[in-house]
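Have a look below at one chain only, the form predicted on its own, in structure tokens format.
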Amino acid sequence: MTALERALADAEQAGIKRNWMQVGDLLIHYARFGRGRPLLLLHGWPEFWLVWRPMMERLGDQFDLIAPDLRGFGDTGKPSSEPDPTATADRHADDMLGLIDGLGLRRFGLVGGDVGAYVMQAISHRAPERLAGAFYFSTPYPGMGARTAAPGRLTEVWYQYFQQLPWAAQLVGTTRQSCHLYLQYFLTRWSGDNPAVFADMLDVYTGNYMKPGNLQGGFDWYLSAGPARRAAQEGTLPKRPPITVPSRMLWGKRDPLFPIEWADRLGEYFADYSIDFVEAGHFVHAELPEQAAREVRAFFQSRQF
């Protein structure tokens, strides 16, 4: 049994149920645990649904936790075998609203970060009346603008351009070792250079991304988001009205991707938000699961849905 198979079997033993749902052209894989008010948990890159297990086990007594693999990731389908430039935040939002509709849910809460944070913002613009709130970890948002492409940032963001190359996934996935090394770099670096955070999960993540199509599926996000990212950097991205959905943010003080100083323009994009900065890197939910779960619980406990 591989490390990934053991991790999935262990999650099943803990009561986490996995299922699939057809939504349009996409067969979405999702995990579900707990009971109560529904929360949709949206992962980033290089994650997949299993990153949420520690949070799910801490919140399942009060919330119905739904953790899908986003389009192209994990065990969710791969509609195209070629690089797909259509996996934008809006496309992901369509997928997730279709999943929620298929589950028969009306109002729900959102929790996520990284790619998931972009999807959450797209859902917040599209269907604010359906959301009880949105909880973000280290939030990318358009107000970061040209700072993400400043010369001093190139050593942190090079991967966003590399992963748009049509042969990047093939190169990274040439061997299991090459995939392992690639993921290890990001999971460690983005955890504030703390290798202990994902040390026990590296083989699990490698097993997930070595599945056919999974590397390219994750890279498709960067290919799809490239034009909007460039427009934000150039200052030509059309500005949308501020998000009105009540939003809460935990931002890691040691996040090498998104320095805390970049939170300075959140008020231009979120009409109703609060934020705290915590002793973590980019993966606040994985680095501080106890604190993250406590904050999520407190935020959603007071909301009616």
Second form
Protein chains: 2
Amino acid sequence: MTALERALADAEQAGIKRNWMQVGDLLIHYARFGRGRPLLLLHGWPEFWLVWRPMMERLGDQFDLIAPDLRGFGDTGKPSSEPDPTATADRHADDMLGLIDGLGLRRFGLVGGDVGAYVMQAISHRAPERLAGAFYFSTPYPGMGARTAAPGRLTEVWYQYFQQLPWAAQLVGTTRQSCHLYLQYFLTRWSGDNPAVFADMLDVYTGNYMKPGNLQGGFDWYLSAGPARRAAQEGTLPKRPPITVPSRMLWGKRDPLFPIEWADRLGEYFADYSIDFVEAGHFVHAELPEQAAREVRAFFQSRQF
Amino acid sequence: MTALERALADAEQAGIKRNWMQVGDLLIHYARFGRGRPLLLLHGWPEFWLVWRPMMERLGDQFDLIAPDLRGFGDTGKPSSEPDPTATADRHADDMLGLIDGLGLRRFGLVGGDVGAYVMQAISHRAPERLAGAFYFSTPYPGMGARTAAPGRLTEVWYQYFQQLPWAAQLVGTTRQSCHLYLQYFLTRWSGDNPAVFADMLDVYTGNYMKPGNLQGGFDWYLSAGPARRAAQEGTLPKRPPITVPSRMLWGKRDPLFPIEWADRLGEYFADYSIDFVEAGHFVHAELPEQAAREVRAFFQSRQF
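Okay, that one was the form predicted on its own. Can I see the form predicted in complex with another copy of the chain too?
Below is the entire complex, every chain and molecule, led by the chain shown above.
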């Protein structure tokens, strides 16, 4: 039994159910736990649904927690065997709204970060009437602008460009060891250089990303998001009206990807938001699951859905 | 016999001699061919001395061609087993002047590109009285400025940042295949997407870079040059007086790294230069060896040394 298989069996043992649903061209895999008001949990890169297990177990008494693998990730399908430049935030939003519809749900809450945060913003623009609120751990947003590509930032963001190359997945996936080396770097560095956060999970993540197509599936995000990312950096991204969905951010003070100063323009993009800065890196939900769950509970307890 | 061993044996058969010289902390490997006025040929990344073979054979009737492996590259030493941030252009210049001194030479000419071009500029500032001239194929220079880090350029320059990471060499060197995949991309893309230029040499280059320490040795350049690169992008690099050494550039029109528009500020950095744009990519010396050799001959024939 591999580390991934053990982790999945263990999650099942804890009562987390896993299912698949066909939505358009995509077979979406999702995990589900608890009962109550529905929350859709959206992971980032290099994560997959399992990153939400600590949150699911803490919130299952009051919420119906639905944690899908995004298009290309985990056990969700990868419709293209080639690098796929069409997996944009809007397309992920379509997938997710299709999943929610297929589950027969109307109003729901969003929780997520990183890639998930882009998808949350796309859903917030598309279907604000469906959303009880949105809770962000790590919040990339267009207001970061040119700062993400400043000369001093390039040692942090190079992977966003490398991962657009058609041979990048082949290089990283040369062996289990090379994949492990690659993921370990990001999972450790982005956890504020705290190697303990994902220490027990490195083999699990490696197992997940070594599944056929999963490295490319994750890299497809960077290929697909590339044009919008560049437009945001160049200041040419068409400006949408601010998001009206009530939004809350917990922003890690030690996130090497998103310095806290970059929260300064959230008000231009979110009409109704609150933010707190916490003692964590990029993966607030994995680094501080207790505090994160408490905050998510408090935020959604006060909302109607 | 490996492809690399065959290529070296073949070069020896053609009369190219290989030698080593201890210069300070460094055992420098260099190849030598021909007789006449001395020209020091300085390779870039991901090259090594052998890239000069076509030029050496074409110019040996009139010149003493000396093609070293730079610190960390090829069969030259790598004094540190760890990533080494001290292999700056100035340090490479020290190494090269030490080699020339050790050979008992006084005045010489410089020919090179890419990393070699940085070293040539450092030598030109340090010891202009030693130089009969400098001939550049691909000319990175500080006047490129912020343009090298513009958002639209990041899919080209990501490797300059990735290669600064302490685990990058391990990832690329996971297997011969992964190293081959990596080098093939750069050698092909930078040859104006002409796969024929290095087609016969890919196994040779892979053999060279899979030698212990050679991937890291090359990556040390990016680690060492990082601060100056950032300063040039941010406009904070102290401006030196223009280089007075007579300089000539052949600039590839299809070089994906250095668009021809970026030649516009050469006059601020070179007091005495001429330039022509040619039908090539980044590796003018490898792509157009006949024309390149003819131009080098003409340039140095008219100089005193």
